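What follows is a single chain, given as structure tokens, in the form predicted alone.
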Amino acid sequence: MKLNRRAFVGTGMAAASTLAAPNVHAASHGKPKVVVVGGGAGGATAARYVAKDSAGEIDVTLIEPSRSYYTCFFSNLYIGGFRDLASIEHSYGTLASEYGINVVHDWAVGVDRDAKTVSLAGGGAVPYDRLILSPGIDFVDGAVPGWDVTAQNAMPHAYKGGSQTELLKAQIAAMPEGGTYVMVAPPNPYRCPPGPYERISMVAHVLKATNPTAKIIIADPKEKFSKQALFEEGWQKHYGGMIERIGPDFGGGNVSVDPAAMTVDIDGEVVQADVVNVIPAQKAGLICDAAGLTEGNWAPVSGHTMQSRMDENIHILGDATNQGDMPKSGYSANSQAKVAAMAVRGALTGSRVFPAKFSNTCWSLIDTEDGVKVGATYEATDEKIAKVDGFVSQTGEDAALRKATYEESIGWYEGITSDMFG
């Protein structure tokens, strides 16, 4: 990534802010403290909005181990060759230098809910008056027999942006002529983006140009998936004969893998593969479970404020939540972050809090300028975040509309990343 002066200065400020973390807390002179864990679409947005809209009345700390954030959304387009890696990489420098956020690059490893502190892997604890958790997802142990995170270099998941995405792209490029790519698709609910079926489209786009006799197999435990008719129409149009999906009726839910042998067993039929992309069942980021905020695999929240149903001083966003009808997407997390930020400011400074409203759109690219989308608006009820209305692209749309949909997604990407990082 090219570092312009602003990015360089901002990065330096972020590093200085990290080193000065204990002094920032000591010098806050009684200002209320908000700690945000996780610097993705939910956490970065929440930190920025709390800091920006409180105009210095609240001391904001963002805890995120990575110094660069790679978006899951559009990471499939990097795999497909439509983006370079630098275009999905983002710095926390502006949040530190322009919004006064104390950016701490460390792992949050525990929450003491009685003392209201977050403990760090590097030592010490950060106090809070309100805590916002946006840790994303982790994987359910044993979800795919034969696979765990120690096998992620042989069989990458590429479900957290950065090195895993680079690895999967490199493995696809190195496939032998006529080779086999296998995706083990996740059960519901799962993080999307990076959508599994957009990823299949992007892999097929690459292989069609570089390795046209290659084969793609999807082992899928789900009977159906979002935008299925659109993807299947697009696969037939652009990649006829290359992609085979094996659903649960034919054993797609009975899958194990052998990373050493690079094989996938699909209901007793062993497939020798060249690339295996394993996307296991998912659960809330580990910090939620460590803090005692989960029921089953997810953290239940109130849609009105994104507050944990187990601790009113903690708000939880995005993929980690059990909130109702919203999908686990970056757009959803960004939307939820604004509701949480408003609720936090209201609780700590007495500012006005408006009724919660949410929106989401998920775009997918099937082939060059062949973009589709699905989305909805939502409102908070006492039970959940409830869908109000929705929309979805239709099969048979003309090329001009599909191109416009793709271009719309590019504009959205620029807008949301600016909204996250300033």
Contents of the next structure:
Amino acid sequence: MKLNRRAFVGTGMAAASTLAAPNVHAASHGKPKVVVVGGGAGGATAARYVAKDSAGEIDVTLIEPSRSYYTCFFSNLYIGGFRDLASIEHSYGTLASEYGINVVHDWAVGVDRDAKTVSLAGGGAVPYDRLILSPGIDFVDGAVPGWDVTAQNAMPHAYKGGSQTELLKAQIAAMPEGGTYVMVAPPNPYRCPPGPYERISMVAHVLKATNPTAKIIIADPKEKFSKQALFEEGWQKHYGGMIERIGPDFGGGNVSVDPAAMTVDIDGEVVQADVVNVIPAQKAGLICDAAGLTEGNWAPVSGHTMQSRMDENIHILGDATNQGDMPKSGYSANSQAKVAAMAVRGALTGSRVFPAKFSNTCWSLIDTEDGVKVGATYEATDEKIAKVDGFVSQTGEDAALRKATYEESIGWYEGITSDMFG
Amino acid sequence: MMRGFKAIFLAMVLPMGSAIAEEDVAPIGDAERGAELYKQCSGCHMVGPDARNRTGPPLNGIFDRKAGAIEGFFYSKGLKRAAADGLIWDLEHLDAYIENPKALVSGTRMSFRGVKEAQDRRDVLAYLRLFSDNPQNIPEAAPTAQAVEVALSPEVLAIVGDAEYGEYLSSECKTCHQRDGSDQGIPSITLWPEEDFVIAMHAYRKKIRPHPVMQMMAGRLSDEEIAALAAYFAKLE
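Could you switch over to the form predicted in complex with its partner chain, since the one displayed so far is the form predicted alone?
Below is the entire complex, every chain and molecule, led by the chain shown above.
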């Protein structure tokens, strides 16, 4: 079924009809078109569910620049040495071959909402009846004075999966004995609320074994953070004395960096560092702003269908959205994708539509076999996605339960990635 | 001293607001009658002096023991998982387990049809209680012992599920439970008999089964939604 994608994308239907075999042309002519931008936990899941559940009634195109997708979730475990890079790398092959999804490796750079087309960096425009945007995050310009994306080699964010994660891991391995790792933590709201703190745990895990006199400093603008009691208990237990967190009361929110000098200024005190992991304030992936779908830094959506509040033909998923109570996690995006896929199919093919249900669980690893989790269920109200019920791991849990929680997270990883990529 | 300890223990195990004076506590059941009933268990489980592993583990000191804790006994994967999730053999969970082992622990190797009569269960448990190490620490009968039955009414079991709705609901299961039936870290849910599935979901909803994620997920499913999921999963086979 190798329809020539680039030609199809580049010149639209006219070219497609000359390129494709006649029966393909006949089959695809007049079918409703769904275009998905972004092949992560939201986009890949949405593309797969629309294609799978519509059983050929809907044409699905997935636009994603990377040929290999590295999951952000579990990238901390790679930094900690618990996973290799290959184990968090996924391809889009099955989505194309098993589900008939037209996978286009290009950047979506704009949306013409009147013409209902998505324009590509490589040229051309892809028409849609419904558009699903799941672009993830970008960083707010100037959020950390002294840092911009040109400094990401000296001071990596490692907050999008792949080369940045590799870079950060290599920098940690190259730290001199007794060196200093500084994390500039982001303000709320941000991708993966336990993420920075799980990362600190994983960095400490590596340094404890390879460089036990090294220091870890977190400059944090937030009073509180996800699973704080659990992390702090674990840091005390496993990494006593290695980790220092400077909260807002002590100037943790007043930070600037100098990437050339490798210094971090925390409320007037200059720290000379060996690794600086800057996780800046975040906003919806750029395409949302380009399409005029944002309000402030995020794209507001209705929880019933994940439709944009500004354009009913566009659904937006995951980290980019302002939806209510759900955290910006891969699990959340996957959960939202299923609601959006159902709504899109209902709108385009008249299939049945059921009340939206959402859930999320975030697992974090603190040290070897010491896993914790937090989760909640949600439902859609007219105003927002609202939390229904939740739970969090307790401090003082026994080792067997923590081990089971870690093993559960591995099972979840296999589950969600096969739910995303087929 | 002992009185004080007991009072604290009761305060911990009783649901909030149900403060019961010690004097009001009824015995679990009739231990003598329980000894007779226990004969249906004794083929597999030894209890008393010299009790050791047989088909099942010995039941000395079972009250308030962590599940899966007998050294050298080969437990099922399901029971080990329930143990890691924090299953403790208190009165409530023992009662649920002997009512229907599969309702509490999927994949348990205890192939026993269960004791349907609540009074019979209480009598057997009263007998077993005689062999626990610290019987003075065990409340004679927590009020929850009779309150949470795992058996479902025929009306609930008779609900015909909407398989199409079940398919949508099942997408939420598949975030964690793999389609291919892999069961590393998270149990497989493929080829699960329909009624067992329904009973297990209700047991999670009642928070008898110990897993917090599943208690939460099942907690907001209605009887109809559980039936819808069961109908969809049954259709897959």
